[in-house]
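Take a look at this single chain in structure tokens; it is the form predicted alone.
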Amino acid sequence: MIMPDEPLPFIPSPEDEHQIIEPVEFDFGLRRRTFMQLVATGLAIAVAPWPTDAQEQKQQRRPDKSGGNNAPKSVWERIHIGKDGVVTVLTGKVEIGQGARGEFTQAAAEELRVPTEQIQVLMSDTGLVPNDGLTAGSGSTPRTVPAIRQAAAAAREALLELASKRWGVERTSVELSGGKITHTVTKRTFTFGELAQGEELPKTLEQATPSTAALTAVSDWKVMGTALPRPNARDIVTGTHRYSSDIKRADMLHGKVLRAPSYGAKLISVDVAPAKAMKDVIVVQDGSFTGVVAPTTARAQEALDAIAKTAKWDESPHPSSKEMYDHLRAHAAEAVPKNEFAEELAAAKKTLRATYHAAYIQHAPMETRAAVAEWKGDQLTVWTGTQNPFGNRSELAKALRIPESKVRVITPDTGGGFGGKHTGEAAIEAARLAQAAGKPVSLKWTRAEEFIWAYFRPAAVSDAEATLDAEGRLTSWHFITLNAGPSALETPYRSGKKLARSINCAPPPLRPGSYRALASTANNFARESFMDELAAAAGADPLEFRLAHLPSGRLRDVLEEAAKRFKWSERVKSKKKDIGLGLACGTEKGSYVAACVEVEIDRKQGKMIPRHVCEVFDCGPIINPDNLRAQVEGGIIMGLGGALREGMEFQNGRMLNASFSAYEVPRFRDLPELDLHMLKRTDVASAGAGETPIIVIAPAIGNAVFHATGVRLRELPLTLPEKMPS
């Protein structure tokens, strides 16, 4: 097979930027004559397999290189239509458990007025799909989708131009309905794949322009807004779908990785003759990279613990988590401001100080990571679980001192991410010892690996000063976070003057990086954290007082349906004991939440146990309800996790609880009632719902812990006192 053309480069988006993307730095000693010794063994690659009929022509592309678009310029770059009638929908975003591909399903589907059946969609493969950037932040649904159905739809025209030509009539007598091109006067009908024969429509669609025919409007779609099922469930319920971690090539062996016993350690020294005098077992070291590559896993496992008990290492000092918030306070990145509202400070009724902690925590995916890496000659091949396929594309060139144009990074749908795989680490790493020993080889990480050595959310501390007048309003703000980062920084309350920074500390004492709605998790309980104690200083009820300082719009509409649902004012009047009740609201990605839920304290065990959940979300026009909901409940779920136990615990730069069995995500058991309800709205865009549900859940429930004891609890995750007020 002929490799294609490089696809288009990556233009970030704002959304993007805000994204925390630091690569390990891997710089390894290659040089020409190493290929050359690769290429003089004989390597060999098979491609993958092609998809179908419908792709048969994907060799032919011709993206635009010019690098400043990141959009295709031409349909076909975006949609290809084989002569079996099946639709291709091309794109980099990646699937990764948020049902992007029915989504992508039905934007073409709508757009092309044909069957969902009839579309199949190819992702995540750096050789033949056009760059769509990062499968993050929330991005696909308000970029990727409408790019979708914009190519689509000037595939439309196309067709209907191309048929009305075949048959010689006007234009305005030819129409397309599920599936077929009808001349309504003659009744004649031509099918995609009947229009696909020949080379006419290829070059058709290359000419066409994705921007170039109308889209269909909110009101009268068919496909979309309707409860698709993923295309490839199935697959995935009884087992025959290979996630990333199933990928198998011919004569593959397996490579297991030297890891640092702490934080900061360097290695001085290590022996690696005891793994070499092992049969069928290959040793690589390249500067401080070692690794080891052998038949079975288990062999490779076994070399690696003789050379690991080998090594030496300079251990430098480590914060441990105990002093990790002393520690971010003391390594600010820059002078934290002062609150200067003096006037207002001068003439408040009632002043507010509070400061609210997070701990590091991890994205704990089912999948850990995983790569198979395959070289022929000086091509290299990999198939990985990342959300950046292109990034990882990028990182392996650097690594290996190679072209891009050299590197095809292929991602089959993966078991989870939540902003945890934008780094190619694994890639890397597979390709490195692939590399050196002649043959594919597959690379996972254990549990514990992914636990210690992939990112974390950063840990953080938010300092809140406000004041209050009279009346009890809001007349100054002023928040300060520590290395969280800047999402959701700005409150959506009048609150007269306010400063709302973000800093950075540095070094941080583990290493950071993109999270499921990133630094809003840790922002959003500060600040609704924040509001609730205000109002109670005010003498107001929570509800009240946000409405009180909310001006009209998205925000404030979830907040009063999200408490008219959960009954909030009859509630909170009849108080039970050990029952407290609990809000929170808050945007970020262009979308807005609001939950309201109870919890019941257990003072025997020490407890926090959340009862119901009632959460309304806003994201503008649902593409899919079924898949909506199914994002807001993997966002609750996991916003409980964040808010009642996860935390990272590290001393001596050693993670203490690196499993699953000491770091406890959300389990059955865990699960409350859950009350979800989507507002529909169409007179905005669509936006992206995998974030945005999780931001509420702590603030909601430190919240209700308050109502329910008169204990505030300022950090995550959220633990009782040993003693509490009865």
The other form holds:
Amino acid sequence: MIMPDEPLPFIPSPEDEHQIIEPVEFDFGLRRRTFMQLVATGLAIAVAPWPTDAQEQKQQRRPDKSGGNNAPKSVWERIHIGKDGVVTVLTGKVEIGQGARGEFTQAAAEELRVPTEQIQVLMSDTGLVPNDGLTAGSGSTPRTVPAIRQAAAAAREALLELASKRWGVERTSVELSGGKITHTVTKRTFTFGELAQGEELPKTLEQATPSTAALTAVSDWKVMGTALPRPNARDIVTGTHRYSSDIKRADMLHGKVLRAPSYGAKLISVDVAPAKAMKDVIVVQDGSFTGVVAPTTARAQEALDAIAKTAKWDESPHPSSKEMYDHLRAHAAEAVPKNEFAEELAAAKKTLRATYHAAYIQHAPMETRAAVAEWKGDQLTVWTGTQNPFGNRSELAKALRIPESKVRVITPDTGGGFGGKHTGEAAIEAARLAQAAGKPVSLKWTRAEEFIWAYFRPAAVSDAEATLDAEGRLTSWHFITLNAGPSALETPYRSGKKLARSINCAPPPLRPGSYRALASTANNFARESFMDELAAAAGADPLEFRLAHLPSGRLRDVLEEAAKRFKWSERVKSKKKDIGLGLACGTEKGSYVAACVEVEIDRKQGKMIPRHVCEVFDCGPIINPDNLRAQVEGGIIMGLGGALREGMEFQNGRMLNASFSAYEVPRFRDLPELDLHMLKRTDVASAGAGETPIIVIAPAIGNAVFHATGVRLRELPLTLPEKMPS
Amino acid sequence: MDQSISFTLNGKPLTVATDPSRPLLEVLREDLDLTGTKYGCGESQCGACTVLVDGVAVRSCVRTVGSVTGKKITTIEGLSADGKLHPVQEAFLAEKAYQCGFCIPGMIMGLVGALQQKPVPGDAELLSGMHGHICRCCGYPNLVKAIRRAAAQARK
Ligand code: FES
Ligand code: FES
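Coords for the form predicted in complex with the partner chain, given the form predicted alone:
After this comes the whole thing, all chains and molecules, with the earlier chain placed first.
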């Protein structure tokens, strides 16, 4: 039976057109002749500029649309059934902590009616798997899970067909369950392994197309919807799982790359002689790239330090984080539309205007960018932690000027991404070093490199303007967001007139990129804070004001449920000193979220301490409840970091807080009381859940601070003013 | 200058010839291929590199290999050397206390170190002792459950 409400598009669409992907440009080989001539002189070498100003160069690039559209036409490209009966699911998606490996296992097991132990999932090896595009935009659940289910369902039909043919019986008298095909009349059985002998099964699967077979209805799910543990969990707790940074190849060396002292700095000269004098060190200079290779990381660092001392740089002015918001405003890439709702403005009982800011923040995944590169002749294999293995393959081919067919990118399950690992710079650096060394090279970025040279979640300036009539109804809504991006830009609230626009800045001060929930966090912070300000202006309760403007539907449902569970209406009546209650809601990537929070204001320390977070989330049918809970909890707590502390500080092109001691991510002590509830809807398709839960945290906290103190905070991270009203 | 440095690693005596100023973390990972111990920050801020030195949890990124001469080192690989999981590892599995998993070996070693103290620390002390470990996936709720489960087991 096909789910009526679940169209299950087979072709994975481009994961999210809002993703920001700005690869670093490399200029290998462009000036090799000059370089060789200069090397011969043995003196300090003049080289071309290192592309530290990469972020200044390009418009935002969209993901390769082909990435999602060449999904397998044949079941065999997606599902293999071995002669040992093991089912192998092939996917270009990456496991990066979001639990895709388990969900894919469940999806295949469900449709193939086999125990999960009989399934293995082969992920993100461009030499073996179909291109499923980026692992981003919460796309694995709504697109790849259905694609795997379609293929598995088609494989199920093919197995049944084959068994009935072998037995010479009616197709309708043959059943598949528990990994066995049974002839219901004679009780004869086939295992998958038995059917896989010979060439017939592979041929049948090759000819089968994934889109024709019926899928299991949500009400009949037996494996999907259960809390299957991560298939490789044991490898995680024993430390035997090898991340990219753990890959070891025979004769492998370790690399380091020369970095500029500041953004936009161009290398004038560097004397590599001190490194060359070290017997076991190889120096690589190509175009604007300088790197070293040595038997150990410590030795490579020593060599790098020796030449870094001699490097001369041409530094250029760079805006500081203090003047960043003015800079963004001054560099809007197009004219900012004026509010043309003249009639509403003239007739308004009240008009409100406010500007909200959000800082640049860093993903800081626990595993920094890392790659191991190995050449065999002109064939390149790179193991690297990325959310975009096929995109990395293209970047490698382009930078090294070799055909894509010569490049294989393998992504072992990776140590975190959060939207921060779309580009392939570490892979390219490792590949160039390995090419010069003639041996495999491992390159691991340091924490400081990750903080400084990875890309950032863009900072934002959002201007909101709205009018209210005498009844406290929104008559116009005008929202312009600069530099953040367009995710969750449109307001879900009813308003007489509406305009929402996202405008890029050029050049942005820092290299921009995707992040968990992208611009939704900044846009939703501005919108949900402003809704609170409007509620106050209208003299209405924040919940009542929102409900008065929300049509019925999933967003309204989660908001009402959160308020009910939190006992909003009762709790908000009795006000306690320095305790604030706030709420916010929002939708993004097809899922819906609302949160109510209680925040304590610690005046002495100037701190806001979230005590209680009640979040209600709706992402449709739940594939794995434990995994979903972990994703939602992770999103909420990560959101506390961006709400309360995280923000890149920079001056003269230098990052001032590029370390875990200076840039404070959430830790154990930040854990508030969490009260999560998932709406278990089954009448819609499953949506991804790794991102949306984050978007309500900052505005709910900001709104709670207002409730407690009357102080409205309009900038992320939220900071209490030095002088608090008593 | 390379030197011969001897210590006990996961129960076996061992001598390495290397520059004694290299971080213990690097020698474990690069020379001895014990890659379960992770690099997260290199400055004692995240706990990913935690190992036991004479039974005490230390950050191997800021310990030189020269400083562990004659000492007993246990890494995550040494916890379940006989194929049987350590109770702390069991607790992490039972509570599904992992997302990307990169912080987990360090967390486990930090907790094993803490639970070896006599008497076993109380809940608040134990949790504040774990503040030095970062989980960037922010899987703290399950981590707290795993810590409590392992501690309850250790107190028995
Ligand atoms: S790597 Fe040692 S504490 Fe972070
Ligand atoms: S599980 Fe990813 S850092 Fe902890």
